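Shown here is one chain on its own, the form predicted alone, set out as structure tokens.
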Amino acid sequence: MTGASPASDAAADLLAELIAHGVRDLVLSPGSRSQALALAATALARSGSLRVHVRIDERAAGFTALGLARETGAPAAVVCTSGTAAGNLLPAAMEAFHSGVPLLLLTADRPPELRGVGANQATMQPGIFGPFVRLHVDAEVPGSAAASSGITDEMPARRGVAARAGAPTDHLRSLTAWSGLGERAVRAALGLEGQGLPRVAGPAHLNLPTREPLSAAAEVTATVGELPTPEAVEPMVLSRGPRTVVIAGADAGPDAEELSHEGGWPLIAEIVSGARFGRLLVHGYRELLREAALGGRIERAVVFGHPTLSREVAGLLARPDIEVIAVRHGGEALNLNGRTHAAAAVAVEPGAADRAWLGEWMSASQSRMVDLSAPAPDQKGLYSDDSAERLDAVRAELDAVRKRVDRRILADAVWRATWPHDRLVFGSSRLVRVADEVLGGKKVPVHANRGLAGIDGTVATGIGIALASQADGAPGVTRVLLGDLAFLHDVGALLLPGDEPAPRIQVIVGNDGGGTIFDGLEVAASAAQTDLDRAFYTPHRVQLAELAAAYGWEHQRVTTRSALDQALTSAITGPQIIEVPLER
């Protein structure tokens, strides 16, 4: 190494090690203290070893990385400077922890001697993410005596170490203060080591202090490698005896449907589960869980993902008389009844399914299917010789075309427009609960930040998902369905760099002028209307069309089902906002 900037040497080493262990995406927010990491990242992007996405807002950067990691399953890195920049990553870190999403938090920092003495842009960053990371390392300062003393020939041979122009090739001289941290961080983020539940992904934090010179010109390269492979685990084998249902919460994925099929058990799948499909899917599950003849007779529930959308499922999983088996997901173990069994994987013992139990659920489910399709045209009336009958048929057709969109129609239209090569992202708005109540089965990739079910970061997460799913020319559109407050809360995510590929994304905003989700919560019964409006509904008059124009997004405002269907299915080449006015 040249030694012109130990910070640059260490940054190049670290990023190359991440790439060697399967990292492909890095989100970068500009900052002085992080300049060595930024310059190494952009150099690696030019060589094609790394995809770099620049965001000026660290909170948006964190959720963009979260979206990238959600879609790929590989840890995405996010780089920021010191001070409040690191704090802005906390919401994404918390969501990643609770959702089990691998995330690498690379926070630049001042050296230790500048902490706690009033130095500019210096705070106590070590441990800032508290219990929400599987690994935290406050790294040595590159070039320091302590860092140099830690570099010995006893350190393991390095894979994918960055090669700087003119640098020696022997392992000893290529090691830096940050050698080995990349592999540790990737393995921790994937749940292969570190603190927390075993085999559950989550964030890992590397706090990276540097001294001047903060960077030096250099060429860096890396060898692209693969993610570490987890060891196979023996599944928990489930007996066929108890009357069982399979619960698929957020991020459950197709494994839930597969177990339901193998066991012959009813599948209760939330709309955000990615498992709402298959012959054994239960429609109208909330009502059926309340029925003593069905929900009251459940003896066992097998849970995938994180159920959050209904009180009925939460109530079932809290019952002490129910055997609950939860397939591990997210940083906290599911244990609402105090006796839930955790499993890394599950399988079904051989034998015949309980067809009587399954038949009762399927019969009840069929009668609760919701069909929101527009009625078929009255062909007889339209071609009738009776002018009055013909006029009535024409009026009926015009009424259908002009029918204003409500929440049910909006959710249905977005669901129908989305196919397996697309992606659908739900915000934590009133609309996701409506969608969960009325939509049928369809095998499409679905995402939602339901780890903590916050409204923050929804647009940025969707953009990250779009970028990842459309990488290397892959087809498809990412659709984000959310309410107006969730949209406005993350409006800064609309700022996209002009020199980066624009994702094909439709942000569909159900605009009811405020937070109408509170109209259906307990506070609506206890608060005066004026207080409810001011403190919870929070009405606004934001002109979304002008907002879209300011950020360079295409905007459409639609009010009818026909116009909505056309907007959703028309060719798209870049980012769009589709605004749908809704009644409160």
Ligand SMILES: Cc1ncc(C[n+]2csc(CCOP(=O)(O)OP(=O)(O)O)c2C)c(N)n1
Contents of the next structure:
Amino acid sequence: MTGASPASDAAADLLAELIAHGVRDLVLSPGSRSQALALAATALARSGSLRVHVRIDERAAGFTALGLARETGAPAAVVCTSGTAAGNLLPAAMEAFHSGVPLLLLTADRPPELRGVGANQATMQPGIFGPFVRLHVDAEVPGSAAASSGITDEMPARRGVAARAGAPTDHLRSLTAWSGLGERAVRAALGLEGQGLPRVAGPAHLNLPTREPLSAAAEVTATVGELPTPEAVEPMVLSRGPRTVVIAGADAGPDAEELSHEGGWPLIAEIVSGARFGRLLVHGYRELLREAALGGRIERAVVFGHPTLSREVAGLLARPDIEVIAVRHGGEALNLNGRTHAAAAVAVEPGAADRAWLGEWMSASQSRMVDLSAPAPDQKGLYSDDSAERLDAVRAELDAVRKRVDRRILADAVWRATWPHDRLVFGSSRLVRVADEVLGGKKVPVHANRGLAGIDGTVATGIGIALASQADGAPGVTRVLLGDLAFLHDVGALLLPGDEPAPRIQVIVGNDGGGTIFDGLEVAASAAQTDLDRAFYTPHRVQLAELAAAYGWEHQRVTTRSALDQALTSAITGPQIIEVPLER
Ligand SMILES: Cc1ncc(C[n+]2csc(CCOP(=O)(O)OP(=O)(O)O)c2C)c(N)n1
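Right, the form predicted alone is done, so what does the form predicted together with the ligand look like?
Up next: the whole complex, starting with the chain shown before.
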């Protein structure tokens, strides 16, 4: 603490406190009002206690932080200046709220006397994120009389928090107007306090006003600490009685598979669940849910994560005659049938599984498995003495190699190329639904922004996931599979600073020239084709190769399965775009 700029002292204090409570990643966008935070962050990055990622576009910064936090489970901070910069964090904040991802939104602001009087770049920032944050604090201005005299209502509490947290002594000595806010924000983001559902992570907002001098050389040190540990929860113990299925929606994770295994219950796992594996996985679940003898006889559904990909699951969970138990996830409690029970965790009572029920599902499931692998070469034909037979076999081989990639083959190729040390990220394009329909079981980490299923921020989220999963030299590739509109929506995220570690990422764009998801919706049957094209399909002729070149990304355009497999599995030297043309 130097006293030359109270803003710099408070910024250093706040970031040190975040680091002491387990924060490792901070995404930063440039701005004048946020300079004290920016300079404290870069100093802490230099000393190795914080990973700092710089992004010009705050919307991309917000989604990058979302990706980092999704992958690590720790709150990621995002710092921006005042004005529209803060507003650009809203989409990521909304998604983080709905999908239960811990985010720390640190917005710099003008001091109160410059708000509401027409001052430059000053707007109504306190509370700007409305219901999407678990905590919002309009902090005191560092160096103001109230803050430095310690007479405000908040200060004694903050001092208590800082002392209780066992913060390093130098940290205690340099108590500032922002002391205590870091710990509160981390705890709120992790769902340990703040408004909203208990034990559900989400965004927390600190609005941080400062006065001149906006920064000065300041001592910036931090002691790296751990995230607060939540207390253990008592699981709801489920009886074995009713005919039960386990539903794994987005972000369900392996717990869903574990419960299905313990209960001996069929597992209906969306492709974005991270639980699509195991012996009890149901293939072709949509059809089976429609069957009266299977879906029609379900008495209870235990839900993990946020199911969004099929009408059949939504229909099941809306049935009032079914007992639905939803393990808490995301800022909004699942309750489609008006009588869904929420649980913090679930377990199964001891006893025997209902083998007959499980057996019926498993035998129906087996016949619904989809095999998209290329047929094995016809060895007999290839080595036949009959030249016509040989020619046929060679032709069949060539056809297989040259076969144009369609959506199913694309999803299958990406799934096959991805292994547990990799990450797979799905955009909210048609491809995620195709993948959900056709892909089998595999234990690979999957992410998707299904909190609100936006087509925004997918590339930035993927980059955040890649950077987090590859930190400290960890191996693996992050693959983002999305449509062309979702890709174009987030082109700004391709802008990466040259002086930061490059993510090993493949952004795989299924390019069908527009938004074809609408072709399969009711609107396609009622709207005139020209209206459908103009207002929904929204055709474009963007040259992705040129776009990639402009941003310094590698680009490949592949049309056949063999070229696709090769592109997906060859060594990665820099961030890549793999463009796969698809029929509308
Ligand atoms: C932010 C946002 N805006 C609009 C939508 C509505 N929307 C859903 S899918 C889609 C088109 C997606 O097109 P593309 O990514 O090319 O995939 P395709 O439908 O062709 O598979 C749109 C506009 C949305 N989900 N999120």
